[in-house]
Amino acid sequence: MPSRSAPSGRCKPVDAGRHAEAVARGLYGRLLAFVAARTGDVARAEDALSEAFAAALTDWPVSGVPENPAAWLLTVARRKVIDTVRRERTRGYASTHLQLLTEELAGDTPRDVPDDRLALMFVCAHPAIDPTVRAPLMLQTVLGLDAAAIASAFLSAPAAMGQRLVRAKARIKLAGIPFRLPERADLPERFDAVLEAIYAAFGAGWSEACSSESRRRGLTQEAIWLGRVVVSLLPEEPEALGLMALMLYAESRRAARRTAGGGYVPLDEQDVALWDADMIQQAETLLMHASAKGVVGRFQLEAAVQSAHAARRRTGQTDWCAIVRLYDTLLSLTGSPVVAINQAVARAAVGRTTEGLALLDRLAADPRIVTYQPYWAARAGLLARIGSTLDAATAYRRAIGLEADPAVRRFLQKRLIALEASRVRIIMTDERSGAGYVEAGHDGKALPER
């Protein structure tokens, strides 16, 4: 598209290719947002906003970039849906609400783009949505990320993914859901279900992240950049602070997860002075704002965890007494399975084991534990603690199994060699003696950091 089509006010010339990735990271959401709300169409406004960007990439290297980047892709892109109507209405396809909404769009283009990504995102979230595809939704829509960068992040074909997406959007457009916030009364269990996304997004990078694998490479970036887009417009909110603060938190021990050669390496071990100062003192930051708001929520209590582990960078102890506490409100709260595994594991590291272990029973009979690898890992633990030394060994087998992480899958195969050799020597040692059954001293600290 010419560059006479387009706002004036220029810039000098730079690498179209460099700035475009720049304002497509920094505008994409917001821009889509505005064109999808006043259309009704998230793929018409994805494919405006695609012929948009084509543009720039050929007008701005030869005319310079605009003085307001967003106002010139969004005239772009207004006259591409405008056009696409108008053809439609000339066949007889637009609907008299979509020629309505056309004719609002063709209005003047706005200096300062509305911020209406955080409408986008409740529409992702919407309950007409089904909520496995909520979070790709969200990193399409409001990141720009296309369909097989979010399939390797999820774990699906391509192909199955980019129709997952497309019937999200069609479900969108003929359910006619509002591109607005919800009302009050359904806000609360909406906005769980924004937050639930992004920690969906952060979760599957996350354990990826622990992987020599980079399918999911950067997904946790794209789910803290998401984070940090809700609590910019939302800074009051506590739930979101906390999920923030939760994501900081862990973000900030990348590097301190693996070995120069690639090796696990639990939380328990890592070496705090590989862990970020500055990330961790920002999530501190974001709790103590969150706190300070009296309003007591799940991902804030999840935070509360982590900045206990933090806290082992400044005095060399896990407070674990602090932590079992923590969980036993989160627990109270959740219900969740996963919430218990950890409680079980925290209660062991202060002497409760045998608590644990009865927490640990409790949750055999949940469908989802079958296949779960933490739970394997965390029982084969506790078991070897009070000398259950066949049962552990069983349990570590079942948790290598299911681990497809090779490098954690390693260090559980250690942690059954240590236990097995541990075995032999008791045995050895009885039949020597004829002593009583001894534990095996096994650490039990064998659930992959959360």
Contents of the next structure:
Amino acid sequence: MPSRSAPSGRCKPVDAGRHAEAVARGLYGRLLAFVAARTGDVARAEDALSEAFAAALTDWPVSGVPENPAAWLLTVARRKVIDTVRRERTRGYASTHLQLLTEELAGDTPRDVPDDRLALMFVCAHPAIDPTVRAPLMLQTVLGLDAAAIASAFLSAPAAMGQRLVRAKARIKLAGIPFRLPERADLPERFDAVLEAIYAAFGAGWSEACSSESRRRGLTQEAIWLGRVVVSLLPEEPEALGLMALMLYAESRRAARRTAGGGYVPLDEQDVALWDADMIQQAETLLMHASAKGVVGRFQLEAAVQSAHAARRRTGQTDWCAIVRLYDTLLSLTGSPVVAINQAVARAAVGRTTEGLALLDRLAADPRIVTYQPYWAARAGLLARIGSTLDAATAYRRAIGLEADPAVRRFLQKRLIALEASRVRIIMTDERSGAGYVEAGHDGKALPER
Amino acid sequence: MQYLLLIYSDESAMASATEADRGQMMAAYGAYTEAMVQAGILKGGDRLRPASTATTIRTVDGKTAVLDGPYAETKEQLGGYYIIDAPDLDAALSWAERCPGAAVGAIEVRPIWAM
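Show the form predicted in complex with the partner chain, please, the one above being the form predicted on its own.
The complete assembly is shown below, putting the previous chain first.
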């Protein structure tokens, strides 16, 4: 067993327990990736690690945190894996494949555990894995979140989520999904899937920014952490930098998104003094670093849109002209209806409301739009601008009926009341740019599945 | 690991193809099979007679029912298979992708349950 820190440096058991837990948590993904990559079996690695962590939480508060906690945990976990494989072998269960892998695992514990987390993320986002389970799988394996926490973040029942995760892990093992970086030809597409999954995790946490459920609020932090892992392993990848910038821009506005009473504040009415200046600065640096690579991508463009919004902090003005240009590029790149909705709102903000409405009309044929709240809120806002108050009111009602967040619902209801009041007074005031619009895509409102 | 590549395609489309198209397909399969042999991964494989020649049996309560036709009536039928030995799913998928049948139908990749 590796040596420990001197007993004189030992802290009180409670602190030591907490310290041990913090150390263990920081190491989780790395250790899991190491064991899973060598056995091809995520569930087995999880079992072995949970025993190792249980042993650590009993041992460390008493004996002190070992000098090399990763090596300590890995030694215990590997012993556990080797034991179970041996037991299966005597019963004739273990495949020769697994036995070979386990022999590799039985070698000396490396002092520096190789970092296989990126390979693990590629496994989680493999095309053979159901896209809707990729983000949950990543949160569980790389960050060690339990199924109940993940289920609550993705609005699903804990038992159902647990089952989907179990199935995905069985699939990894039985189908032989490899723990390595994909071939060069497949890399860009596979890497996009990894980034998508991280962004999905972020979106799940973002939608409940101010909810009392700290679990979901924590999810944006966890996603940012995953993003940092990717950036630290692939620091020159422009889209990874772009995603990281995008998440930081969004996160920087957390405090401004709700009033003290929990009311929803749309982006263009947020108090910029409440935006986190440090986080915006980090995002700007990342985005600049990304764009210096000269390879445009979806996440960089979305981050650039956020940067144009963030400009209001310095200049007092949102750079809507830049936003229109960015959405043009983004739309031609992705063809995404979510982007088209945002583009429609941006056009309206620069006085091209009829063009914006034409964009929205073109989306009406998409069956997913029927249940997509931001489409109806955007439509309502644009119709109100051109004075079609009756149609605008109908669209607001659709949006209100589709919204699950009570704060956003109240906000939309207030808009509707204001609209109806203005209709009675027959006074058409020029609404403020973008008003009434609930940011599509950045509010965790992913488009429903087909 | 061993994988079974199941080749599904629309038999009627193949039947109504021109002689030249069919010849081109056969040649492509020949080259594909040869490439797998050269790579040392091919464990077996065959082309199957059309699904119209299939007979399905099922024993229920000790009584065997013999049915004329394939197990499932679908738009695409199982037309052949390969068994390959590949290090992992990605390697198996890249072989499946090269199969000429992938361009006209679908290739199902199934890991073989090692006993």
